[in-house]
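Heads up, the chain below is alone and in the form predicted alone; it's given as structure tokens.
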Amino acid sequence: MGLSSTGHSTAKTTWIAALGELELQVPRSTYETWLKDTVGLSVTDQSMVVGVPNAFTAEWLEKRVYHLVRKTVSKIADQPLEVKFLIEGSSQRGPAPNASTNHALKTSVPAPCIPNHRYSFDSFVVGPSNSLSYTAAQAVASSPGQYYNPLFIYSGVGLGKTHLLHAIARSCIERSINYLYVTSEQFTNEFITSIRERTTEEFRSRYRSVDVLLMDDIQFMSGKEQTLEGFFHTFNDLHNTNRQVVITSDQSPNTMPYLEDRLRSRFTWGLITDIQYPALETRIAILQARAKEMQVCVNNEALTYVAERVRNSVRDLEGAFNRLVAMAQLTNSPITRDLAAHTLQHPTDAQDYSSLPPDKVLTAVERVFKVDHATLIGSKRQKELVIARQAAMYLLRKCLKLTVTQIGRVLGGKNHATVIYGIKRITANLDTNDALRAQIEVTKEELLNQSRQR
């Protein structure tokens, strides 16, 4: 692209790609905190200023995301450039004297967390690796406050932890009983939030009128002082009122070298619970209800093949045999094992397609959903051809790692709020719609099996 220009619309546009680009690679909560309301003031060769409302703001960015801001404004700028933060109003960069003449965020609250539809104890599969905390859950849900508080189970990623608060979320939905899901990052932003715009007796109200507050991954906490402080006295006033508190860490509170003592030992107040690997047999059960789930039928040889090529964890299991699934469907073949490991043996998610130029993807996606190019790239807004259009959008940001404003212009120039809201369709749906998922996949099938060609 390259940059001469010092002017504000250049570095506007800019920085509008670069936040596109942003949006997709953090969380939610984190854009709408702390991203959302900047904006580009200029741009140079060498550097890049962008207006935050508020010192706080600045402050966080620097601490937080600032490498990944400069890499990406990079790569939008196509060139190395420096990002300076500068608050609106100042000529200064990072916290000013008076915040108070600066502009606010706006509070940013999550809705409540509806629980995943999939997410219940009775899709849970349990085995000898997840036996206890199972239990342990279920006792929490049917009586709150009463047998294990707090309850902490802890495990590696994708073995069902958030699985089990979904569940107990579910009972509590179902029971009329007030509760919080939160992630650790959430409570963190909000906790900032209500620092920043001295909303902290609402925060304390929010978090300390539930009957059960579900905590999910805590470790993220970590080197957040204030933080855990304040999660600390939300700890002792929802504990001291009997109220029910479940967290979950990647590992252990005896493990955790930033926690302190005295919150440590709260932990350890309740029951500590661990869910391991699962075995073979578990791991073939979990197929089991999944093929049920999603009404398949599967030779038995085949899902002990797959259990036993994925061993690390459920998330990666069910990915597998969703692949599989849909590599049947899209060729109207039975589920076998030859089939399996045709399909495992190149797990396209792993493959690198950098190598082929983005005319192929839309000649993939033609192919598949039977659209022409001039249509895929056109403007009509039937229901199919918007999907199309979308998986496009998201199979060349998947699979060629282009920009959304690259995106956009491969597609005929569409603008990059189009491009962002197309792939957070496609990736949304994916979990859900057996069809389009199919589709995903043999599409990129087809493109791995051109990328070596190449």
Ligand code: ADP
Contents of the next structure:
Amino acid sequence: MGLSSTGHSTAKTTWIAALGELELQVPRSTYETWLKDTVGLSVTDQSMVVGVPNAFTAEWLEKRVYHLVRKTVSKIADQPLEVKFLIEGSSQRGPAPNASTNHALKTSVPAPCIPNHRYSFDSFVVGPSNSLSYTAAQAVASSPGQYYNPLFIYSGVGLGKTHLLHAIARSCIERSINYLYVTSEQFTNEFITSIRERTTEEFRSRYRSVDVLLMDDIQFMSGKEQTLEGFFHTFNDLHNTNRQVVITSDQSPNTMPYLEDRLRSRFTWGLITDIQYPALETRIAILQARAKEMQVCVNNEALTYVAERVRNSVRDLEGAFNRLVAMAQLTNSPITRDLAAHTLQHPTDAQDYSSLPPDKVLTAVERVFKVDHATLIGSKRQKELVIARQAAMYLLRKCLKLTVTQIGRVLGGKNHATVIYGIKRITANLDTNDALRAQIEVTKEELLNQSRQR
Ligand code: ADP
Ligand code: MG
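After the form predicted alone, can we look at the form predicted together with this ligand?
Below: every chain and molecule of the assembly, starting with the one above.
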């Protein structure tokens, strides 16, 4: 699929597909830290520009994974492209009058977290399920320490807690307010490091110096008594001087069994709000906003179809939508209700492919995954080849119901364990990797067409 236009939307979708590939090829921590929060900005015949949140990220990506990124993007675009990283965000900490960046770096503090460029108040779709949390977050952002202190937001996963914290962080940056965003895991790690390196004073003063502390997912401190104690003191230091604290959790402080009463009671001093599952209208509005952001053209029927079927978290909703976009891109088709039905429901699963010979599966995989036959059944270990091979194993199993031994033979004599591992790996990645899922779906579709013609 060549790049026919130079538009934003091509850049965005190409990069999303590239991220899907890269996720399979780099360690999870690398993906989460350096790649997840990047965005495709523009693409020309020669190059693609990718937005990154800060200079650290740009430098790291250039030094460590540039070749892989370029190769992956070129493969998806089907033409050689250079990749340029453009810094989009500003710095994470609001200007800290006392602490210079160098100082922060010296004391072995992990690289600060920059707000995700997508997570702003403007991009948050408000509905009855989240409006109280949204309004409270806005109030806190506009007058830190004035209204609800602490503000405590809880909900199930993927419903917008982190989004709201980042939106507050962004507003702090705009207004030069000194803030700190940490997950409770980071807090725990820093706390432990400070004990080990005897820098607890620095640790304390670093936290004490902020005007707004944003603590994400406090439930991960569960059972870590010393850390909770450390947090208790940090909290008191800040609260006593009217500095704002915002905390998120997967449940209300009243039902968090590991909380000591003194901390629990402090959490109830301010405002406790929750976020519920969004209703259909909100889910549709979220998808509309996402389509606009990705600059893809989608008819409302298709959006409604997705919104009606994915009801749990907004993250799942976005995942389903990304898959749909990836699928449309792979098959070069418009995003319609039919395509949505096809992508979401796996109608192909219920079909009978059993009359197809195994070599048809290999041919289809070779076409969709862009590898040649010798390579597919060979033993080269490059990651994208391995994935194609594993996809073939998966499809031979799912569609043709071959035994593991048969599959090994079809693929040029692979052993039992390799085949089992391959099938498991694809199965595990299908949930999270939208691009891979789209590739598998397209392959199945192709197989289905062939079996119909027989
Ligand atoms: P949580 O922290 O509660 O697990 P996140 O804040 O990470 O959830 O949200 C998951 C994804 O859903 C993010 O991409 C976020 O931008 C998106 N999201 C959640 N709620 C909304 C909303 N109301 N409007 C727009 N996007 C949302
Ligand atoms: Mg979160």
